[in-house]
Amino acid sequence: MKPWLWLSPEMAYQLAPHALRLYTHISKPKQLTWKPLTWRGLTFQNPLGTSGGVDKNAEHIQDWWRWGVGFQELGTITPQPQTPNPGKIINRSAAKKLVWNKMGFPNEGMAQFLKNISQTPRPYLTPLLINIGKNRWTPNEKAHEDYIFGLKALYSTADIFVINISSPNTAGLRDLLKPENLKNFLEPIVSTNLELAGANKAKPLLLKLSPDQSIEELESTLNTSLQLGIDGWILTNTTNQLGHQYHMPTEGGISGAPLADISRNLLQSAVEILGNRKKDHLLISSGGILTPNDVFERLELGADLVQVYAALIFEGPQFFSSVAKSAIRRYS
């Protein structure tokens, strides 16, 4: 049974926090523990999470953790608040298991969040990832003013930072993954990362990377961040190549199983572009992951986590329960 799936995607959308807050007040925080991996002094109890989009104003960090995450990714969080983009913003099909969005970071801007993350206390029950973003009104030549914003504002609240420069839902957006902006744009960020840390160690930049990039785009975008010393990345984003194939607006991004072959193959590619330079890097796997097994297949193609949204959408939350039963009898 799964009554959600019998409401408009607009009504669905709208009650799932109400309903994931009422689980919050009859259950208990649960840690579900298989293939742990330990990355830069952050423990993981098991590979699975959130995807950004999931809590964007950080609303629902402990009810998440009543699930068994492994990690939740926030945001995305732009400097000041924002609505969404006009019109209609959601829309799925069950039948297709994919989820169309036209959201454009929709949130209530960082000084809510930062009130809504400091009342979670310390030490996370997993580690948390921020993604940031622009403002839609913040021209590319000064994109990098609102991420350093993002940085300098939530560093103390942060296990690691996600740049997000691939969303298809904000206008120009992803002009900034080109060769001749992505060096100029992530420089002042990956400085301001390391000025801010001090004598500490500098909080993990991970790039969040478009499904919509060509193998040679994709090189380049790995090789240029990887000298200017990002961390990793999270393949992949929503893509906007496949609406006019399933009836949907060519405006905004399709995830779930369209978009499984895509991030699958790229993800493929990025370990084979990285090679030897993987190591200590963290790569993530996002899109088209709805099944235990498509979980596993991530992880045995190089992921080192796997992150989910549209799964939650046709599963529920209890898809990281279904996940870590599998988990145990396939790595056990």
Ligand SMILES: Cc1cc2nc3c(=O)[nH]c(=O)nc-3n(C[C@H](O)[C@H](O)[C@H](O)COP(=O)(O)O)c2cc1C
The other form holds:
Amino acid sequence: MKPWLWLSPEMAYQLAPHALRLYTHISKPKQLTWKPLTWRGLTFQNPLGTSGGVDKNAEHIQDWWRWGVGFQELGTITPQPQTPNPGKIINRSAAKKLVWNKMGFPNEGMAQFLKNISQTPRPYLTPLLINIGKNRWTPNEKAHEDYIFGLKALYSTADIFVINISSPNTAGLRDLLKPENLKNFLEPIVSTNLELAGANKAKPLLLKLSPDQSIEELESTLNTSLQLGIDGWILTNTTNQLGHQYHMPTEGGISGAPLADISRNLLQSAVEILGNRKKDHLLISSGGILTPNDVFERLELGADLVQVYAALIFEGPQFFSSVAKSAIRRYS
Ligand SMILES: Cc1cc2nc3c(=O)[nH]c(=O)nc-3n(C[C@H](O)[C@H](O)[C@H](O)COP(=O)(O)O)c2cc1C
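Can you switch from the form predicted alone and show the form predicted together with this ligand instead?
Up next: the whole complex, starting with the chain shown before.
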């Protein structure tokens, strides 16, 4: 029974955090161990985690630990607080297992994010990825400054940073992925990351990619980012190419089942393009992963980690334990 699917998408979105918090009071943190992974000194008890946007303001870290996540991605967080885009910002179709959103990084801003995260006692139970973005009013020529702001503010907190320039809901953001812009945008971010590390190992930087890139564009993005020292990639964000087909507005991004083929194909292409150059880089698959078999398929295609958003909307947070149960049967 999934009573939250009787609610409107907006109402379910508003109430979900309260439901999560309620569960926290009646359960203990648990670690679900299956296919554990150690990468650059970080231990993932299992390779399944939450996607960007699930906990934008770092308010539910401990709540998600109780559901057995292998890692969490927090954010997208921007330097200053900002409101959502105007108008309707979320919709879904349970029949088609589709989510549409046009949020545009609504969040409480870095100062509040830091306050929230400081409530979480260390040592953290799972690795924390923090997804950083730019405010919608920052022009692309200065976008790197917002990302550098994020790096500096969160340096002692994040285990891994995710650079998000693939959301379709911030006007012009994806232009930064274009070959003529990517190098100039990434270079100062990578060099600040090295400076902040000093004599220590630099924090891994991942780039979150768009599903609306051609294979040639993907190849160019991977090559440029590899040369500049990016440590891995998340494939993919939501698509803005399927609105017509699914009777959803063409602005905004679609995720869930309609995205599955696209993000699976791009994962396969990335594995092929990188070949031996993949080495110790991290590949995370996201997009249309809705069943335990979807999780296993992405891992078997070469993803090191897998993450979900739509599955939590349609299956609820017990998705993590049902995947763990199937995984233990499959891999033991
Ligand atoms: C309501 C909603 C909000 C999202 N917010 C963000 C975000 O803030 N940052 C981000 O990088 N991705 C965001 N995403 C994209 C997801 O992280 C994920 O990449 C995408 O939804 C594909 O996965 P899925 O098919 O499991 O939903 C959001 C997705 C949804 C549905």
